[in-house]
Amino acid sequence: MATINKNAVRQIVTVLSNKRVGAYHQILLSVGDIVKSCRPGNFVAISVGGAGSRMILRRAFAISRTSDNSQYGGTMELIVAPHGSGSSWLCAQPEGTEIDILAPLGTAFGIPTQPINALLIGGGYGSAPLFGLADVLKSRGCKVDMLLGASVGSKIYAPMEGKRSVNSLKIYTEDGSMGETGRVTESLLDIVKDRNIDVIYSCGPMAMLRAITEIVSVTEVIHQCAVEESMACGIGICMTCVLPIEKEDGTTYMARSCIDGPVMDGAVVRWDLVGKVPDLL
């Protein structure tokens, strides 16, 4: 049975900066030696609301990037959309605020030992963790292409940064306000074939992850996806983030995306049963 990430620690950290970037907030935290254990795909669980808050559950946020430099030491970057009460509270925290975090949590993206052709696909602010992953892949000699998609152009996170991070970048918006009109899956099969893609790494809405899995099922491409499920505890206790996973013998079991994921092999997720209670055989 999977257990909590062995490197996870609880720590009080400081907000170094909080900048508005398009529709999102780019929040930089001073986290010290935690960065040494962080890998692309990991997430952080943050205590939100402050002292006396009724928001007793932590909120999970994907780690965008980490770095270790002489000026700030170990830093962690988060890209946050102020949607709910917890994320809105975090986005309102000014420089110098101290917050309570638990990190790193969850599984990370698998990094190849040999150079490969990788395609990174991000939906909305879900693309943020892919920039740090691109850095790691390029350091291993991989060719890295990226597709970014959103409903409108304002929800594409840092398109210029994406362009600098990879060998090639294509942007899709459903309303045509940026890049090509449509979704990231529009010409996916052609892109996979034309660029001899070996592995797809994706992060974004569950519908997008399912569509990618179904499209590449006719190929030999591996699809590593960071699933988006609501996590109430982040450490495998509450069972609110379970996903139906198919075993090698064809039976289905419920995996906890906070500790068995969030990075999973898209081919083993029972996308047709997500959000349902299957018969476990």
Ligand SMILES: Cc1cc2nc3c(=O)[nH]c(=O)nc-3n(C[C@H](O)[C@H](O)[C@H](O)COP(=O)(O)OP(=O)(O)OC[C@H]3O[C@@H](n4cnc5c(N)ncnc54)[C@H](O)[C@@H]3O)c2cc1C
Second form
Amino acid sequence: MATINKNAVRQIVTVLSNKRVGAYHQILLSVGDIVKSCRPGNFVAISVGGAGSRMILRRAFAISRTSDNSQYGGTMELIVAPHGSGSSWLCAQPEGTEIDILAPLGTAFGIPTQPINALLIGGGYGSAPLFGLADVLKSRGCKVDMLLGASVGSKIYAPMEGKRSVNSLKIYTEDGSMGETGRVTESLLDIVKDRNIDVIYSCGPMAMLRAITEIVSVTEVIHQCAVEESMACGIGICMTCVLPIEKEDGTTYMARSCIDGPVMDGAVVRWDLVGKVPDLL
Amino acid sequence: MATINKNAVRQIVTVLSNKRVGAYHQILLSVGDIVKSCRPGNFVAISVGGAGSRMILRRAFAISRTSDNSQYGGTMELIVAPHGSGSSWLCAQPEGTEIDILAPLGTAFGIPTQPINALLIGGGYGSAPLFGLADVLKSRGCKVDMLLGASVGSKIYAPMEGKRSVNSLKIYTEDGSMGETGRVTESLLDIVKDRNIDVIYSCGPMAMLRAITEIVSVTEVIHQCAVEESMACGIGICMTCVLPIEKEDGTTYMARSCIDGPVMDGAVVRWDLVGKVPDLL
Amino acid sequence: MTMPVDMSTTLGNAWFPNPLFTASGCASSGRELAQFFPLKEIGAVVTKSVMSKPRHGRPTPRMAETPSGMLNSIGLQGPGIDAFLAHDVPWLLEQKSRVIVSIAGETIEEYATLARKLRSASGISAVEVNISCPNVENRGLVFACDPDASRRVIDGVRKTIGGDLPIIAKLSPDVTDLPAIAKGVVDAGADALALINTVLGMVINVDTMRPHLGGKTGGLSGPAIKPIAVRAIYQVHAALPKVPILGMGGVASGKDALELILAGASGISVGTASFGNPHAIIEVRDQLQQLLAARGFTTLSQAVGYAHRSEEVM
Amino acid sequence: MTMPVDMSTTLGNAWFPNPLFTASGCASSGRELAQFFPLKEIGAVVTKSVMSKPRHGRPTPRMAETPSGMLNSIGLQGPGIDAFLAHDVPWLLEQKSRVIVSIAGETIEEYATLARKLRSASGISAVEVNISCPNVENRGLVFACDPDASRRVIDGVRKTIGGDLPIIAKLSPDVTDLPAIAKGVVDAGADALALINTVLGMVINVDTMRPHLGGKTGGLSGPAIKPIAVRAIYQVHAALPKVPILGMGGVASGKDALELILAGASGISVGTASFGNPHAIIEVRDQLQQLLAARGFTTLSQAVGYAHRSEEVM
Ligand SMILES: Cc1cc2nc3c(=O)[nH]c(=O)nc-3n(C[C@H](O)[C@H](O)[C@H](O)COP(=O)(O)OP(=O)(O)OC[C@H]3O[C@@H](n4cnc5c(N)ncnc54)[C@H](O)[C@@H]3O)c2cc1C
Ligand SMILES: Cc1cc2nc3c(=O)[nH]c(=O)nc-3n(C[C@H](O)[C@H](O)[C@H](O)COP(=O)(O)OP(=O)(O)OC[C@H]3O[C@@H](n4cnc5c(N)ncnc54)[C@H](O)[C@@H]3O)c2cc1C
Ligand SMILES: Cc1cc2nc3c(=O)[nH]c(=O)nc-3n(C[C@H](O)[C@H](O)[C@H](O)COP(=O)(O)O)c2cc1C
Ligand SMILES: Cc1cc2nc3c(=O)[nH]c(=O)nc-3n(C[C@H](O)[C@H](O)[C@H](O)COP(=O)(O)O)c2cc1C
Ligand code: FES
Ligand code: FES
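Previous: the form predicted alone; requested now: the form predicted together with the ligand:
Following is the full complex, with the preceding chain placed first.
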């Protein structure tokens, strides 16, 4: 924990572009040097509603990709679903708007030192951080397969350039409007076995993360998942975002998903206790 | 009262232009047919801060001028001083912004049926509704003189076209940065006598309205003043905007300046009791 | 296509075609809002609390805007019950508006006097007893903050007014044990409860460096207090599930109204929201109807207190 | 050019270089905010209320945003006093941070036990006693809502802790008579008061149609409650002008802090505002200093309670 968020900076940044992509908005921010400390899995917390807003809390979004180029300097991409009032406000901000961000926050996906076989699984906008992760994994010589799932095709986020950074991409939708009909967990165990997967990296709804953990629990696969809990502060000071985590000694404690996560080891999350209180210590 | 606000309409309108003029913003709104029922002295109540604002109350502004032309349809002009958060928000809205207005509200200046000698006195942005009033009075054959005062020259609002509609215009500033040094009340009694003034129409700070009333109390001049009290609703339902008014029988009651005003007879306002509670009835 | 929802509701033996009411003090006597919509379109007009004598109220400034709320300090300015019954009530009835008269007093006796006058007035649907007033006979302690005084006010009104006119006791949230106060007034004869009156607050003007309001303290209303209203209604409905509640506090949308109804309110007063939008009550009514329909309710009453249902097995 | 303002303040016999503190439960144990500014820059870190045993707290969801505010229902999750004194306090002292330890208990005895452990810890500036906790020995009635129980908690802490460490009793605004509770705890030995804890509230999720929070009710904080905080501080300062108050509730700017100080606060805790802006406390401190200077104050203490001065002749 002591080093988490040590690079976090609060900064007023500018919206470079805001495009609708299916059910989401792809928002590009000019963030300068912040990109230097962003790692796949980190998130950004954004003030919403402008000055005088009745929304007093920041909203958390996964950092989808960052890049550092000569024309725009550091840029950060977000994939935002207009959900409630705050995310809808963000999706409505045109090019040129100044917004107040705090980034990078939280833990990042662990990057293997050896070339491994990685399976990246995204649900809905959860695919956002996976393409940046895929780039990093590829650069380390990993084999990267990807499964994306959503209820409907418009909720699959899979940009062209993103597809290039993976060895294979399989899409599932529950209504069959894109890719195969069904969920990413459909034939997961087979995929894991067939492709000799070493590590699963996942991001998406909690139910998906839980299902993946349970399916791969019979294997040796490591499951790094980026969780999503309701967050008031995003920086570890409020204790609202907790998840039950099993310690080595078998006892359970409530970890903060903003600072002990969002990337966590799926195997230690007590998914059965999410939204409940563990037995007394 | 029964007919006050009967033409009031709530409507989403568009900002046609927003220009800085000295210390103020001249804001032109495209309001359509609303202009047909606006009279000099009426005001508009505007929602500020946009959706999700923590400001829940409308802000009141005098309707400065209206016009109805073939290019833009009905337009309404406001002269807004950026004072606190709500008026500053309004001053920051660019062309094209949609805003939620309620207009026309409140009483209007009484227009004489005979040609009279009128003296219009404005303090600060209080001059705003007086130019539209001057046009109407001139069209009724009245002689219209005008005195404008403010602390500094940048707070004198006196547009070119406005000057054309008055017979004379005299400007006072307290720091002497424009016109004469001093206040509009400086030689008021002389002006009233010299020019045979029948009616004074005034709009500006309460202290100015009070001073005018006291000065002309020794004359036969009628003083119609547009008062300004803190308003929560602007439509007569909250009782926050009250002023002590003397009835014919000598008793005092608390009248609502939004609906029994803003234009009131200066002589019946108990200026000495403003901000106090009259003796029990 | 959504199913029509039966929006009618009752408070005691009074029936209303829909559950949207004005809030006392936020609609004056009704005339002013009638410029914006026909008053008969809403459940009822709850009039500004009237006292036995005419009153000037408190000095200005009487309001301060606060984050998502406002403070008011009107001090019950009004014409007195006689003028009110002579001019305001007949006009409202002419508009075919249903009328709930709110009364306020400084002594237990004054409440009884007001009740006596109301008894002889006809056409009124119910009386709302605003007990958030200082009791001059007891160091200015607000009636609603004193279990015994609140009970005695309602008892006095009940005895004077007879059995027919429903009594709605309006309570203050500024108490340690709201369900206890609620039980007391229900035992004393209240048919329904109005929850919540404003929360005591203050703003200091950082320029004059004194309390901003003429009356120093004021009542906090608007969206800021909605979570307090929901809690108060939920608590009281849990304690007294059979007693109808007229809920209020920060309602500005159908969603807000639904929240209060799920917590246990049978009717909703809209106060401060009308200041920002004179059509608020009508909009809330229409939005509420749609939200109820979308959730499969066919009557409003099915939704009342629905948040209290026991946990289903997952 | 503005004059420098002496920002130092005292609570009981504890001295602080400036009056800006974290609010208990809104800074965890300090480490996390230290990524954003050196903790010694502020008056003191008030740590999250610690109990005698480790605790999981309440189920999620633990928060809901409300208009200009939020509800929380953490349920005092924490490591327990032993781990806290072993790990957190030494770390804070290493940072040269001043430390106010907040304690919470379920019984009067638990508070005394906590006080005993604190007594042997060195380097702490003061203890804040959070009495807004359910008393398991009395039907879960919150200590702070019961004048007798609050007095007994403070009395127990005072007797155990000895005379040196200042005791700040933290009160809940959810009571009928706050000055009476305040007097009681001061009589029992509190050197200062912390006002206000959160206001009890609830949000109902209109999709699940149940209370949104895992713990059903939650504590309302943020700008929405600022007018309640100002009123509470003003009332208590009027009743007990000599007792220092650590003010809090919705402070997000120097102007907000000044309002609470003029009402009677000698120190300011910033809670919820740090969630939206981790630098909030530092910004509030700097803005406050400028506002004080612009008003001609040369020391913070001149401004404390200044809104209570008698009316000048106009
Ligand atoms: C680590 C993390 C990464 C995320 N990444 C993305 C992303 O890349 N793209 C995207 O579209 N969304 C993402 N989310 C979800 C996003 O934060 C919520 O959709 C958003 O906060 C909802 O705010 P709102 O005002 O629109 O909704 P409201 O429901 O009005 O929000 C009310 C309050 O609840 C909180 N809240 C509600 N839902 C969530 C949620 N799912 N997670 C956290 N807080 C919530 C809000 O922050 C706010 O304080 C992420 C969440 C987390 C925690
Ligand atoms: C009938 C009428 C006509 C007006 N005409 C104009 C005009 O033409 N141009 C102009 O610049 N201003 C005018 N004002 C003043 C204008 O309404 C205030 O400057 C504005 O409301 C301040 O809002 P704020 O959010 O900027 O300030 P804040 O001080 O933050 O406002 C806080 C609250 O107090 C109320 N308030 C504060 N000052 C006033 C005030 N002077 N009058 C009424 N309410 C107030 C606001 O409405 C708001 O609810 C008029 C006021 C009235 C009543
Ligand atoms: C300006 C104003 C005046 C009020 N006057 C009264 C009153 O006379 N009697 C009463 O019982 N409540 C009065 N109230 C309280 C409201 O009826 C209502 O209980 C409270 O404002 C909460 O609802 P809201 O948030 O929708 O306004 C008044 C409220 C306001 C804002
Ligand atoms: C998430 C959260 C947790 C809190 N935990 C505690 C606590 O443990 N002990 C305590 O005395 N107060 C606690 N409080 C109350 C705050 O210390 C403070 O009194 C209140 O939030 C009002 O201040 P604010 O509006 O600046 O947040 C908590 C508040 C919040 C928002
Ligand atoms: S969101 Fe505040 S601790 Fe995680
Ligand atoms: S502003 Fe509400 S009555 Fe005048």
